[in-house]
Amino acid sequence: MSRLLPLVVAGPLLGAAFLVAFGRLLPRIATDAVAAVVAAGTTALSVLLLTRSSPVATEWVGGWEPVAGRSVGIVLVGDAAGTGLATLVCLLTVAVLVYSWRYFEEVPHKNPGAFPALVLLFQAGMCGFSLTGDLFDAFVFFELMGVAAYALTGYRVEDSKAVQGALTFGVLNSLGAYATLMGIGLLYARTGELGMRQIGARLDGQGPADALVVTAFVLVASGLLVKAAAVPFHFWLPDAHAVAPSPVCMLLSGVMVELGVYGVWRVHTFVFAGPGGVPSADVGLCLVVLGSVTAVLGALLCWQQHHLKRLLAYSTIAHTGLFLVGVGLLRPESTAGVALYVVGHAGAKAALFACTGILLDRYGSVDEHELFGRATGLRLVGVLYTVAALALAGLPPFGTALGKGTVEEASGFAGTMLFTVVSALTGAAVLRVAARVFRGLGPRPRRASEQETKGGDEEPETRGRLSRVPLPMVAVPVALLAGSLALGAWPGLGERAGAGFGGPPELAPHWTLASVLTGLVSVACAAGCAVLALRRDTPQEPYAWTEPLRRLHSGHIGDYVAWFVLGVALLGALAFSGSLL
């Protein structure tokens, strides 16, 4: 079974290579079909590997196995976490390709294979990052998915805003990559190893961690936190989502950002969790502090947005903060809860971006105020948008509620309050949009000429304004929400997730009265906040008290680079706090 692991990465790579070579010679329907078949086949393979993930399979690609304990080959590890995340990547890739069926103009001209080839390349990078057991290979796959993501974000090259968003995305993520590479270099200089388990074993044999090891952790984690869009490394995410095509946003928010959180967990678990690594208390402090700040800031900015893609992007930042808090607890049950939360969130958030894409292509706008009452005829899309908002807020029995409830029980009262407030506020923002756009509820918003978050006058991503919504663009969000619902209702799935992260059976994710009640409280709070927002007249300009937050997001890359440097320093101060105090 281990010999099948490389095919999860090689399949999409070969599919992308085929489309690059022959895409110009094939009609659009053929290139889309090739990409869909490759992605679906890889999905079936990853599901098979997930069901056979115990005992853990390990494959040295090309037969380059370690000699005398030293390894230079590419190692792939088929554990439950890696194969599960690869399965999520593949499923979302299939959803994106189906949603995008004959969606774009052919850019660049007469090359219909360009977009599906980039999507397959993106899939290969993300699957490789999920499965690799080697730190340097993780960096390579990290860069592969980054390059594909930059190109997909700036796919509409004739639009200067798209190019600027992709440039910001590329610069900040490249800085993160440089930090990660420097951290890997320090670890290699200390241990002479690149395999994660091998590095961890060498560090454990050299005694307690010194400044070099802690510095390596800070640098590697900084790069991964840029990909995860944790505060203050998050500035690229709203800019990228505002200009990226809707199907690309489904992948960025649905799974790529979460890969950064997964990377932090994996590197800590296999490299730094032993006696020679960074003390658990310091790691937990770093992740819980950064996660809490990220969650609160993301939720506040989410509430302030009227540009729907930016609103959903800040919602992703807020939930990433919650994921980091769950991982930072460093307990198997909370990590298993985060895993379910990530999968449930992926379904709900991708469905929301799919519905937003329908609004863009039907009305040429993603501005909440401009769309007021214009989508009353899209009843099914309105229902989907509302259901996704409730799932985001934590409505049982969605998978988001099961994962959130599990982490809340592991985090205590303070953690429960944080999760409830953040999920309620982000859910409320989306419910407010659903009520205004699809039902025309509340006072009609005043037009604001200087609105910072305005999303009007956008170009449709289809060949023109849609007179009727194509079936794939509706079927995909329906399937995604059904999957998110099934995740929470599937008997025994929580126990399997708990076992995959090494937790005891009695602490595996499962429904309890407390988790159901906190989920219902979150939804009630979200609905209450949305109702209060609809009863008030919409301010012409953003609230004055949010001015400092808005100024932080200046749109200038130089400012974002300065925040990146400050973030690395902050992470270093938190990581070294145990030694300094």
Second form
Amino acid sequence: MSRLLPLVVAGPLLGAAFLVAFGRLLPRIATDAVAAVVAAGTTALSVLLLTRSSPVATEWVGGWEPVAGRSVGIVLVGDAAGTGLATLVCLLTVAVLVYSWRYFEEVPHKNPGAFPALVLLFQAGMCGFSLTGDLFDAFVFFELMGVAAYALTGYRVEDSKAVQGALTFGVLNSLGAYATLMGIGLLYARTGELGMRQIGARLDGQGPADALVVTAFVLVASGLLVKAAAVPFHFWLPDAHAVAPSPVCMLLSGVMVELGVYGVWRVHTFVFAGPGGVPSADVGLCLVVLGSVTAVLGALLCWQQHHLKRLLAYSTIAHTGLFLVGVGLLRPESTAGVALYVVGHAGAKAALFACTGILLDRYGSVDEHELFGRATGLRLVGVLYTVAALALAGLPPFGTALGKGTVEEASGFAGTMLFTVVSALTGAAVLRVAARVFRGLGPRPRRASEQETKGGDEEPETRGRLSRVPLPMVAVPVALLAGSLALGAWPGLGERAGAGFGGPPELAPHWTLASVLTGLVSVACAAGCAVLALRRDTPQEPYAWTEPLRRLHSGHIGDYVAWFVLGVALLGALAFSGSLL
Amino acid sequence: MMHVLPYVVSGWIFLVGCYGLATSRHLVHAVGCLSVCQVATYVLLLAVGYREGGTAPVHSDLRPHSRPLVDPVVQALALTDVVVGATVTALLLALAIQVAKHHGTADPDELSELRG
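Could you output the structure for the form predicted in complex with the partner chain, given that the previous block was the form predicted alone?
All chains and molecules follow, beginning with the one already shown.
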């Protein structure tokens, strides 16, 4: 079975190569069909691997097995976490390809295969990153998915905002990747190994960690945290998400950002969790501190936005903050909860971006104030938007609520408060948008100041504005939300997720009275906040007191790089705090 | 002292690249600075693989085990790194050209469409 592991990466790569080579000769419908078949085939393969993920399949590519305990080969690991994430990546890719059936009819570069080829390349990078058990290959796949993502973000080269956002995205993520590579170099210098488990075993054989090992951890983690958009590494994310085409946002927000969190978890458990690694109290401190700040800042700025894609981007930042906190608890049961939360969130968030794409193509705007009351005709899309907002806030029995409840039980009172407030606030912002845009509720918002990014005057991504919404563009968000619902409602799924992360069966994710109650409380809070916002006589988001916070997000690459350096220093201070104090 | 020097140089190059990025007044210059950061990783990798008195790991004119060799793994890593870097730099320069075309400037200080 492990022989099939490389195919999950090779399949999309070959599909992309085929589309680049022969895309010019084929009509649009054929290139889309080829891409969909490749993505669907990879999905079937990764589902098969997921069902056979125990015992863990390990494949040394090309037969380069370790000799006498030393390895130079490349290893792929098909455990539950890796194959599960690869499955999520593949499913979302299929959703994106189906959704973008009618997208980009003005084919640039005269090659209709360009867009699906880039999507498949992106899929290959993300699947490879999920499955790799080799640290250097993790860097290569990190950059492969990065390059595909930069190109997809700036896909509409005629859009001036898109190219600027893509450039910021590219510079910040590549800088993070090079920091990771410096850390990998240090680990190789110390251990002579590149496989994650092999590095971990060698470190454990060398006694307790010294400054070099902690430095390596800080460098590797900072690159991964750039991808995960943790504060203060998060600045690229709203700029990239606000300008990327809507189907690309579904992949970026739904799964790519979460892969950063997964990378931190994977590197910690495989490399640094043993007695020769970094003390787990220090790692936990790093992740919980950064995660909490990220969650609060993301939720606060999410509430302030009226550019819909930027609003959803900040909501992604808030949620990845929560995921980091859950992983930072360093307990198998909370990690299993985070895994469910990530999958449920991917369904809800991708559905929201899909619906936002419909608004953009129908009305040529993604600005909450401009769209006020204009989308009353799109009743089904309005319902979908509302349901997705409730799922985001954690309405039982959505998968988000089950995952959130499980992490809350592992995190105690303070953690429960954080999770409830943050998920309620992000859900409330989306509910407010749904009420204003699809129902025209509340007073008409004032025009915004000139200071921040507005979402008006956007070019639709389809040919001309849509008069009628095509079926795939509605069917995809419906399917995504149904998936997010099934994740929480499917009996036994939570237990299996718990077993996949090695948690005790009695602590595996399952519905309890407490998790249902906290889910309902946060949904009620979200509804309350939304109603309060709508009842104000003169809505005045953004609030004046958040002005300094919003000014920090200046869109300037130099500022963001300075924040990156500061973030590495902060992470270093937190990681060394155990040995310094 | 001499065996620490390459590592210090590598860290220095990375920081110089970051300083250049943070203070850059031109996008092409910024992409160049990113490449400088990447050069730091080449220096680090090659320093890791260096052996005192070692020669190139090529066995065509050399009996195995007759002389110490430098580590070939890091050289493979550095080569992969060069390929990755070339891809990223090419793509970012292409994006910088598009930014200059649409905004009429390549100065990051004058790009003000994305904020807040």
